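In the block that follows, a single chain appears as structure tokens, in the form predicted on its own.
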Amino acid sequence: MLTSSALVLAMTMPGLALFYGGLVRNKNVLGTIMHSFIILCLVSVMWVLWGYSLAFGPDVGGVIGSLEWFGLSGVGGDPNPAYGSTIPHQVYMLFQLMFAAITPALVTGAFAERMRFSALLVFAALWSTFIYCPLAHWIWGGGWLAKMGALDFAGGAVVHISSGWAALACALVLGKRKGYGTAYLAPHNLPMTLLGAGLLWFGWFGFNAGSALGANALAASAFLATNTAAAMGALSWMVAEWLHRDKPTTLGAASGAIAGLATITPAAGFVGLFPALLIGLTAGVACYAAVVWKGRFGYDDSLDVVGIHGVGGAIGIFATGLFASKLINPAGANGLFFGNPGQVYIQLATIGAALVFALVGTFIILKLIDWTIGLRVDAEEEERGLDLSQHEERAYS
């Protein structure tokens, strides 16, 4: 649990910053890989205050988790049976602090190269306490969601469709970048990026794998689920897009791999191999046209958030319940194709509840930054870039 613990964490750092500071222009890449940085050491801090007993302390009426755990408060190293019999208390808290850390990190591709760092700490701080835990709570912590059996294996909902739905709010309320649709936005560095996928991908497994909470048959299972999704998602994104505009990309097929993890993880400990082959085969096409479609609906989610993690959380719940079997996981539930359709409906309200509260909760968030601090450079900042007019650094002499 340490070493996925760990694992997590890399996805995030270096990660998850290499993967998204090759994705924006060279002005601009040391300000996006500080946001994931900064964040993990604020949700690092934040975590062992009150985030962790907010989110899996002892239930509020299914909504929230208690202060009693506040400063780890009763976390120490004897095992709490509710979240693994033989883990120690504090090794279950650090796993979670992972997952606690890279939502918010997602988050921020929606609004690369516009959003002051002073507001962005404040946003990270709030989302963290009033969005991610109470819904950690609600799916992992014993809350509603949870008594009403709905299956997250590892954050399809909790991490990928409250960041991804997060994520279009933030593009709606900040705007578009400065030029977009005439400047030359593209990529400054796809190398980078390419090496944070493949970080992610790594990590992954720690993420996925790690949530079975032991080294057993289960872990295998959703390691085999998580590497499958994630190799499918690349090649079915890679095809979508070689037929539709007559060239494959490598940031086509990383951006397929990043979309078959994001899917695969809340099934990845419920479904079998085939199931994942499906599921990371309807990510790469699914996500590819919520990328494409993009366009079309007018916003500007700069590093594909909402198309990818939005969308394919989204895709990953329902999934989970049509092919969730009590065979590959004998703690959670059967699903429609193994003779239980009521999960289905389980896992539709999973979605609603997720996407509404994520993208109401952010919107009010930002709001409120906006009319207190603000929340985005102004123009000549945005012009000169976030590395020079927020840190005063250049990434390239």
The other form holds:
Amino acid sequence: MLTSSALVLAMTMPGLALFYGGLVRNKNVLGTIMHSFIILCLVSVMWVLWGYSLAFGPDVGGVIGSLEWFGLSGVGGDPNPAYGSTIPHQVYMLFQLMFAAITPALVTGAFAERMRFSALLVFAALWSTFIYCPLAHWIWGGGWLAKMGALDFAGGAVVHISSGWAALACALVLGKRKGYGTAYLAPHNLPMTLLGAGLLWFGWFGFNAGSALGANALAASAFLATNTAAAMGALSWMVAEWLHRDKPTTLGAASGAIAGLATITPAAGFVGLFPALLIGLTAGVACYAAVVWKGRFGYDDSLDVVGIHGVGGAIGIFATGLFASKLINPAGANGLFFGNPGQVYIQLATIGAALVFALVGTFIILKLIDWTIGLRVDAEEEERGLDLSQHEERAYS
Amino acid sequence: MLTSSALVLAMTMPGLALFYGGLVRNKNVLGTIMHSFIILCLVSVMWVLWGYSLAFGPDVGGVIGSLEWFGLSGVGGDPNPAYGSTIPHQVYMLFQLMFAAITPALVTGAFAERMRFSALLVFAALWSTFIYCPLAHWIWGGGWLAKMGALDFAGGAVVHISSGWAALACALVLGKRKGYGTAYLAPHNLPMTLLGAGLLWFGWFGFNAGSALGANALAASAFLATNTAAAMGALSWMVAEWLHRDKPTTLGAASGAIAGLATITPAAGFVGLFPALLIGLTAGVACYAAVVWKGRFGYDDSLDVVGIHGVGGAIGIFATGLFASKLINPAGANGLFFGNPGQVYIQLATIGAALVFALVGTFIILKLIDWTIGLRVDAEEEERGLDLSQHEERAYS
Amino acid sequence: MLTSSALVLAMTMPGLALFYGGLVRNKNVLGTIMHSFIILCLVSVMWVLWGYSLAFGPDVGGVIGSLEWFGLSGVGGDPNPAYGSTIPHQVYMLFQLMFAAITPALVTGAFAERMRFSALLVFAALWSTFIYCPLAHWIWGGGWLAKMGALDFAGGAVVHISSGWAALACALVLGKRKGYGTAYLAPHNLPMTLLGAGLLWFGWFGFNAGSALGANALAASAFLATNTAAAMGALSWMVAEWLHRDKPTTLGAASGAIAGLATITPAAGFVGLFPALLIGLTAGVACYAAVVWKGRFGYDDSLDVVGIHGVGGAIGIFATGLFASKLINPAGANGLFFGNPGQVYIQLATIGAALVFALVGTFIILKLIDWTIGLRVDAEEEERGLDLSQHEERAYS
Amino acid sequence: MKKIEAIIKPFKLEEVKDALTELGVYGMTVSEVRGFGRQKGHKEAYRGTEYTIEFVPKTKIEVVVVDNLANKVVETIIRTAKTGSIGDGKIFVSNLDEVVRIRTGETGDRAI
Amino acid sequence: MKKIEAIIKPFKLEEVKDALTELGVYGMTVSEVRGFGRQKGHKEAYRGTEYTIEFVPKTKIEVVVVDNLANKVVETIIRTAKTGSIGDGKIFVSNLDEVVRIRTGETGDRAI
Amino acid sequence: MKKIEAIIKPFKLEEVKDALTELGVYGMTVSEVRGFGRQKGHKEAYRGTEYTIEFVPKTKIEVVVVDNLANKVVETIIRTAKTGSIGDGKIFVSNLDEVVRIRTGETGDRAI
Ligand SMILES: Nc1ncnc2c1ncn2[C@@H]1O[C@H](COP(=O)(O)OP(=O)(O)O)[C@@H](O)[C@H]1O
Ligand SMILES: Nc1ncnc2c1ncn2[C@@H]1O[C@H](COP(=O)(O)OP(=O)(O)O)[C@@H](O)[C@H]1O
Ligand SMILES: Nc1ncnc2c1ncn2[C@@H]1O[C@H](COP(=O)(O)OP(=O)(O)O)[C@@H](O)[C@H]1O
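Structure of the form predicted together with the partner chain, given the form predicted on its own:
Following is the full complex, with the preceding chain placed first.
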């Protein structure tokens, strides 16, 4: 479990940091890496102080945890039966910390290359406290969605829907980058992105297999589903792109793998091999379509967080309602194809609740920041790049 | 074990992908990374469908596994006594998947910078099915070499001889790169290669220590042998180069480490400290010589797969026949120096069988592809590079 | 534990190698990476031959271990009760190997961009044998500091004070780089450094949590302290820099995280959450100040090993004397704030002993090398860079 | 034939190129340069060490045209490369003795 | 003294350099440039967004020679840099007022 | 107006720039080039394969000045860029027909 936590940490930094860092232009790479890195630091501190308590502490009306566990008081070496009876409570808390850190880091892809650094810090603090913690509580901390029976193995809603649809709010509120649609905004270093993608895949085993809370047969099954969906996602995005645009791209294959991973996340511990293949297949095609269609809607979700995590997470939660099986995980529930159509409604409600909450909540937070300290760098700073304007550093020299 | 599987995954992508990616020219880096990446995806799917069954399924005449386990039917959470009595059968299957993925990825170094992408996909699919699966069956799946008593702890024959000598067939059939011997074909990014080498070494612990199928004293011993041989390989290649060419190079040290790792692979779980030192020493010198002599034979094995994996794997299998000891691993056998000269013949037969099968089989596969869809990009595409011609992308901008 | 060992290996290479490699100029990147890499190889061999025996073998007068365990004789699969009663003795030895490898690699930051490669090899061999092994013996191998009751969980003195103050000797003996203070000596590739920092953080869990010698509640607590101090270190360095220089930098945040990690190292397994927060906070501010003040003293500790590891390690050992608590680790001792002021003196003695021994010992070794084979490249080689002058290679082309 | 060299702000390249193409100039050669002038550069800082970079990234365009097009080209570049703020750059015009097209060996105005 | 600038295809550099050396030209200065002309560039695509890059990588060679070598140098470049396909590049010849060798301060033909 | 191009050793750039600034030359344009000449390049080796790189990294400075400053600029560059060892580089002086400041449209000496 501690190994899994370390793996998930490595997903945020260096994994996600490099994945995003390679996709931006030369002049913004440090600023972009810094987003993930400083969020990891910030959440690491907030989580042990109040975040974990809000998300997983004693339930208050199904909506939020109490602050009883502030500063980890009462969260020690003994297992907490609600969160894994075989592992120290602190281990569970650390594992959850890593999820809490990566989720706001995922959001940053939406406003890459134009966010003020101070605004980023405030945003991360507010978002983590007011969006992530409640959502995590609803689904994993014994909140109202948990009571309804929502299935989300490793964060399809808590992590991917929440970050993906928060990203949409970000793209809308911050507006397009200068030169969007006219200038050359191509990724400055795709090998860096591919390295990041590789580390993400690697770390995702911690994410999904670790969510089995032990090195057992369920972890193996989750590992299998995760790997299969990632591979299928890469292949199906590649084929979709090949047919649609005549060339299979490397970035496409990597994006497809991430789409597959995001999509299988909620289902990993509930489904068998063939559903995993199908989920990966769908993820690749659907997220490719979402990314291509983005152009039509005209928002600049710079690194495609909506198209990959938002869409992928929603599909994954829905698919869990179809394919979940008690044969795979007796602690779960059956889905539609295993005779329990009711689960589909629960999953749809989960999607709706998470999506709307993330979208609206993020919108409010952003507007508040914009009115107070301002969200976006000014035009000249954007031209010079975040690295020089926000940090007085250059990535390469 | 799952951790080991994740480590071996990381060897292929990003480890090997970056190791190879750094060694090619600027214009081919994405194409080269893509080779490893897409093979990982492809094999991930093929393996769970039919590959594992062919390699490890119920034996058919000592030559191949049956298709009884197609789609993992019957491969579940319960241990299969033949493949580790303490771990879920799926875990063993996943661990083996990672080996199956990296092996064809290793081959790609031989035809770097000139293979058509569609041909690569077909090649990987055929090679994995018709070369890797039978070989794995012969040695690990209860096939004829296993019955003969061949010792190959973690893939000296199955992984390294097979990929190394397949690489020779590739270099011969595809021919030299344009400009080989005249133009400046130096690696475009050695830090990338060194990062890849570091990740390979890191992942190799999963490879070799994981093959002990448990976190026990045998795993520790395999870990020790692995680390020792890698270090000695690096030092001995460095010294050989220093004496021979007056300068020790960084790429040389890294290549020596990989040579040491490849060579110790079959022996890791059967030998003690001093044989490991000796094996590493031999690996560094011998593989350096092989790489330098390549020039004399005039084939363009672009990234030296033959010289490192082909030669290293063969030396390793042979050395296992000399140094294996039941004191280290009671489940193994003794080698020549522990009173069992017969093992040497078995090991030689294993080398011969694997080498010839890989060489000839690969040759046939390549010729088939060449006659049908064509193997090699045309001269103008080669000039523009794989990244633009095959994928319409550029690595850096 | 083996996983932890692999993690710590990855700290040296690629972690530290890239962290340092990114901080130097283009023309020295391979030479710099090679320092860490070849030290890892060298120590891997020396350690199993004589290093482990010197450091952890049967005590000789409290000063050094005997050579009884030369070549690991007697270090096998059975646990050694003094070094973990639940893990094979070889596992403990391997874990310690990784510490022995990273410590001299840390030192290399002090003389980056100007050390002759042959001198580096000799230095590493002598330093490891005559500085590291005795120090490790004093504190962890049952030597005199251990008997006094010194607390150093994962190497605040053994690893960080020793490397940090050895670095000061190096900076003084080798002198400044050409152009120090006038030419543009900025890091050539900060994303590489950030990737290295990420891998270091990731690997440090192996370092600190692994030192609990088992996956238990103590490991969780050490993991928590490690992560918290790293995060706080990054934030506090960032804030200090923001206030002092008006801009928060990415390199600053990363340096702060490393400072936090170095500082918590000796305390990780003895302190709870709030001390960890405080230690991280202090680390970030104090190491930032140390790095800024370096300018006043006028030595060129090129990559700030003194300011980060030397200062951080000393603060950490001292803080352990304040905050250690038997509630966290019954096998430890209480510190000042838990009613045991005596521990503070022991810790101060530990700092003094390690600092003076490393400083003076390193000074002697360097002078010896300088008089015999020469330490520093000549002016023209320094101008061309280590990569071409020492290795005839270029990093990028 | 005249050779016109213009040092411009990099983000103006596309616009200048399009305007020249419209004018009937179908060839040009571009390179990345660093400029030193009235426009100030930037500061960088690494672990407390500050560097002031006085050179600013600029793009250099070289266009060779027949004599009577030279004025129009200069005017076009001024029009499209101008932002009005310091650092817009300079145009240098010089005379060429000869132009050759390598592919055909053509010389003079026909080679352009 | 004449200054000869040639824009050529990058992979031809080695050949041109060798031919010039044979001719007795022992010095030249080379830079990476991007060319725009009849030769079309390439397309790139990232997650469905396409960019058309109209500039083609080219290499620029600058050689300064005494007046009476100029023609031979131009001919040699044409011969060696030519592939016959579009984009082979151009040669520009212009006049220099003065050449100085920094090391010695020599000027004129002796400085070349 | 004269255009002065100097090919110098890269680490001399700062010194030359400072000296020119002192002289009252407030603008220049700099680029990275590779030089081929008497100074030999370096060897590289990768897994036993050796390459000899004949080109040496150099920095090219372009300065445009009014006619009567040209000599002083040349002298200053010689003084500051000289190390006395082979490869110090060359200075080329040529004539310009016209100079324009893009920001203002000024031409001639006032544009410099
Ligand atoms: N005398 C000169 N010689 C060569 N290049 C010059 C000269 N003066 C200016 N430049 C180039 O023109 C650019 C713009 O000049 P600058 O003085 O910053 O602004 P402006 O042209 O608007 O007055 C400089 O960055 C430099 O590249
Ligand atoms: N008018 C021009 N001024 C400057 N450079 C030019 C001009 N025309 C062409 N070039 C350079 O010459 C290169 C080759 O020109 P192009 O038109 O593509 O082919 P060709 O010379 O074979 O007709 C271009 O890429 C550009 O660098
Ligand atoms: N004929 C030439 N034309 C253009 N550039 C030249 C010529 N000769 C030399 N150079 C440039 O000057 C640089 C220095 O020349 P080199 O012969 O090495 O030394 P030196 O100038 O001291 O004799 C070369 O690297 C090259 O860039």
